[in-house]
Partner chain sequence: MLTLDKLTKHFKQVKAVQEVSFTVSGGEIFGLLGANGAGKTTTLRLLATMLTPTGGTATIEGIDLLKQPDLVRSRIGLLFGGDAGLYDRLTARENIVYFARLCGRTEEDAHRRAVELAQAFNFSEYLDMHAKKLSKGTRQKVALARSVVHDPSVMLFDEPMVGLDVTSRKDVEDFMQDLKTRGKTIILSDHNLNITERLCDRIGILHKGVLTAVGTLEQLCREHQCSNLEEVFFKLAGRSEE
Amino acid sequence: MKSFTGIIFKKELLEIVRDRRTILTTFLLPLLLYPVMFWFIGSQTADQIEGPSETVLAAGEGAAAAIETILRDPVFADAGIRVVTAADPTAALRDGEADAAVVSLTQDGGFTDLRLIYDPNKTSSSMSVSHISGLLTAYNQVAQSQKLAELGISLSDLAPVSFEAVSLEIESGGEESGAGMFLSMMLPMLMIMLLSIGGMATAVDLFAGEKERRTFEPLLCTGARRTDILAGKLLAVTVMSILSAVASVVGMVAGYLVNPRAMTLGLDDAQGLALPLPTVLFILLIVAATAVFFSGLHILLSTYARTVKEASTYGSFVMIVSYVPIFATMQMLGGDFEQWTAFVPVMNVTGCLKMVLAGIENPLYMMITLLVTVLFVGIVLAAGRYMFQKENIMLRA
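May I have this chain by itself in the form predicted alone?
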């Protein structure tokens, strides 16, 4: 008998594309929201790394003059610190008129002792006091070096250990590679999360939704085999899951172009990656198999559910369970994954993505991950085929 898989697949995709809400939430929102989100994150990161453009420091009348004298040092040039005189510096800080306050300042010869107050509930205040503290530390180091130089002593002579930290790649005569620590921590997590939720809405609508609309029974009565119906719908859900992840990745790339610091939080710079073709193919196969796995799970739960609401509740369980291995490995880097993690679903995919982003080649780990993922895909498909043969499940209402 002729297979209707392709017909059902095209039909479901056409209906999905016609739904403007699906197009908006799946494709347009990630493309618009990520650049906006990254712009805000990057702006905050710039303040944290470079310091705020201006810091208002409230001080009493006597303390203000002493602080102005210190700020004339070249260390504080272009620091953006503005001192304002206040009868009650603490009240000025509390009322938002200042970012930090000096509540006491004493001078004894060439020694100055001051007490800085900040508001821990305000980001601007916390960043400002950190900015001022860093500048004062640099000011102290310069002053110490000058006084030691007058005595004929170098500051480096007082350090008992001189050291330099060098990466293994550079020590071996190569160049550092990889996507950077922050990227290798965050991007795999985001990718798995997107794959786990990308096809959920489609799966819920194609199965539980059809039950509610009373269109599922007529579909089962057509000449199409139930395996054809399952395969066609599974392909549609998988395609939407992958496209949703792709749209989000494109949105993240656009956000990176808007403000690169949002992707690294100023911690490090992403290095170039030169991946061999077999590694790229392995990763693509693993990602595709993972998308099929999550799509199959959502289809199973949506098939069993009576209503869209019930199917959405079941789908949220899949998302929550998938987050456990994701967050468990969030702080791990590519070289931290041991061989046994290749046998743990989701965790092994995260490990592969982190290894690739770190520039680590581990063909055995990737092969085991692919085989384990395909095994679980087979289990999910077998369960789906079994459920499609049971009338008490298919017509459950």
Given for the second form:
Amino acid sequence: MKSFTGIIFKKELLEIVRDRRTILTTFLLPLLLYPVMFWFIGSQTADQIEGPSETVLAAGEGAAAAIETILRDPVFADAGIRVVTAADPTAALRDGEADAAVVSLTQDGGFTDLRLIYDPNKTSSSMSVSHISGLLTAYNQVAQSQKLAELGISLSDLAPVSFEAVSLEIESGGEESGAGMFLSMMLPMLMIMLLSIGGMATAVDLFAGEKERRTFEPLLCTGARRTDILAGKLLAVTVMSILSAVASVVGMVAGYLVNPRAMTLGLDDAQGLALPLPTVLFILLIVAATAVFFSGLHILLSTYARTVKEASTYGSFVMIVSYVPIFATMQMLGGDFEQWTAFVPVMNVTGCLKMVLAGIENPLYMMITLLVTVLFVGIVLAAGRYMFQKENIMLRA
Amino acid sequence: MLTLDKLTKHFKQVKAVQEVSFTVSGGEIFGLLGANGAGKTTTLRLLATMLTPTGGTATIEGIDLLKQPDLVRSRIGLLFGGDAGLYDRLTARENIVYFARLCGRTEEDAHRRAVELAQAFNFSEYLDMHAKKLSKGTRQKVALARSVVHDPSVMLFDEPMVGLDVTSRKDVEDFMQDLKTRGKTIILSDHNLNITERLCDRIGILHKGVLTAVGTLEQLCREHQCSNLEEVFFKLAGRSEE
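Having gone through the form predicted alone, I am curious about the other one (the form predicted in complex with its partner chain); can you provide its structure?
Okay, now the whole complex, with that chain kicking things off.
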């Protein structure tokens, strides 16, 4: 590092550390965002998988007694269904006093005809009715089996095809990677979004901010060459972008420590986090290259801008454009990425991260991604260097 | 000594500075007058190597700014008026030390210069205060200190007194007189004709990028048959948009 570059770099870091807004958006936001968001999403999805801990069923007086009789069957043991008697079961459901309501129940001999209503706008109500429906299906199957056994008929006589869907991972002796799927959908998206934001505030401040505050002109008159100034500032923006990504990772780990199940969809606690060392190293490499790419992009636009406001507008544009490939591939899993996507910046990084998290090995894709990212970093830096030599851009005001 | 030799700058179709030539000696204050857009700031930016001339050149102590811009920058001090252009989140000391370091001074030397200059400009008690908390006058003093931290032989002042109160203006004037006494070469660009009259040994009048006259106040008044600088200015530079 040339001495002037080092002096500029240290001064920029000192200024950044003293800027509360930058510290807030770069460090505190990802540090707090991940634990809160993952805890919230994770606990909700875990509830969906495990089912509700208690389902309140409202019913009229006669219907309540009939349902209580059915619920004594062993199928419903530990099902957590509580029946409450209500003069108007529908009103009880509407008022939130019950998760589902029995609006009619008729019995003819051993046959019971039940009409349940639920509120589709409430997750707890929808989940409860699924829970009850599943239990009643099991109850019916037990009854059917008993009757068929009495008649000497096997279930296979009535259902000639039986099938079971098994994932490739299970078949290969591995474990179900539900949590990995969840992580591979969320993590790349969040990581790239935060990388694209991470260095923005710093870049805007260090380039357009200097122009606006008129500190650029005295700086250009010092012994430091423009390439020294650019290099010192680029280092500062990149460090901030990487630190922002590190803060994101720390935030995720903090989220895991707060509630391990929240990050893994309520499945196995450690699933999705047990990444091998080469994978971790690859993620760090690709994250660093992407951080430099976004830093360079923000520097480019901030150098071109006359004011902080103008630079922020350009920065928002970068973020929106970078979100297109992120959201376009949000539903895609690691195995869905075709080889040509390795040539599309940002999308290829998303693809790599998803593959890595899904345990898919595709060295060619990853190598192309790295080369393409480095190529774009080079293009962005060359453009930044070119702009720094253009006096009509540097002295725009 | 500073010599401009047919210095020219065009921005596409706009001829901002056209073949401007003059010389300023050590211990001399040269006033550059002109209406807005006359080319004063562009001339100073060319001398500070922020802009590259379209034609002609300039030398500072015999060093050509086209051939050795880095060396030229090490001999030049630049002070802008209006906002002092300080880093608000740095202290006065850190602002001065930063520029001293970028002008090639060692860390130790830069800190020593900061203390010396703070004493010279009478703002020692504010040395460790963040620039954003300083008064406008003190900010300008810090900017003055920063501009001479590397002891330049040529000083360029671009409207240095804009927005300053009477006391702060006096400080800047005294500073310029002190530099003159110490043999520094000074160019002052300012709209204030009284200040130019009072401080400058010679005056050059720019009009639409062309240097229309150069001389002492007496020479200009005699040559153009005027009684004061204001009359000379309006005669040569004209009223706005004339």
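Computed from a predicted structure; not experimentally measured. So that the term is clear: the rigid core is the largest set of C-alpha atoms that superpose within 1.5 Å between two forms. Positions refer to the first chain, counted from 1.
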(request) Take the rigid core as the frame of reference and indicate whether the C-alpha of Ile67 shifts by 2 Å or more between the two forms. (result) no
(request) Answer yes if the Cα of Ser145 shifts by 2 angstroms or more between the two forms on a rigid-core superposition, and no otherwise. (result) yes
(message) If the two forms are fitted on the core, does Leu155 show a Cα displacement reaching 2 angstroms between the two forms?
(response) yes
(message) Fitting the two forms on their rigid core, what distance in Å separates the Cα positions of Leu24 between the two forms?
(response) 3.8
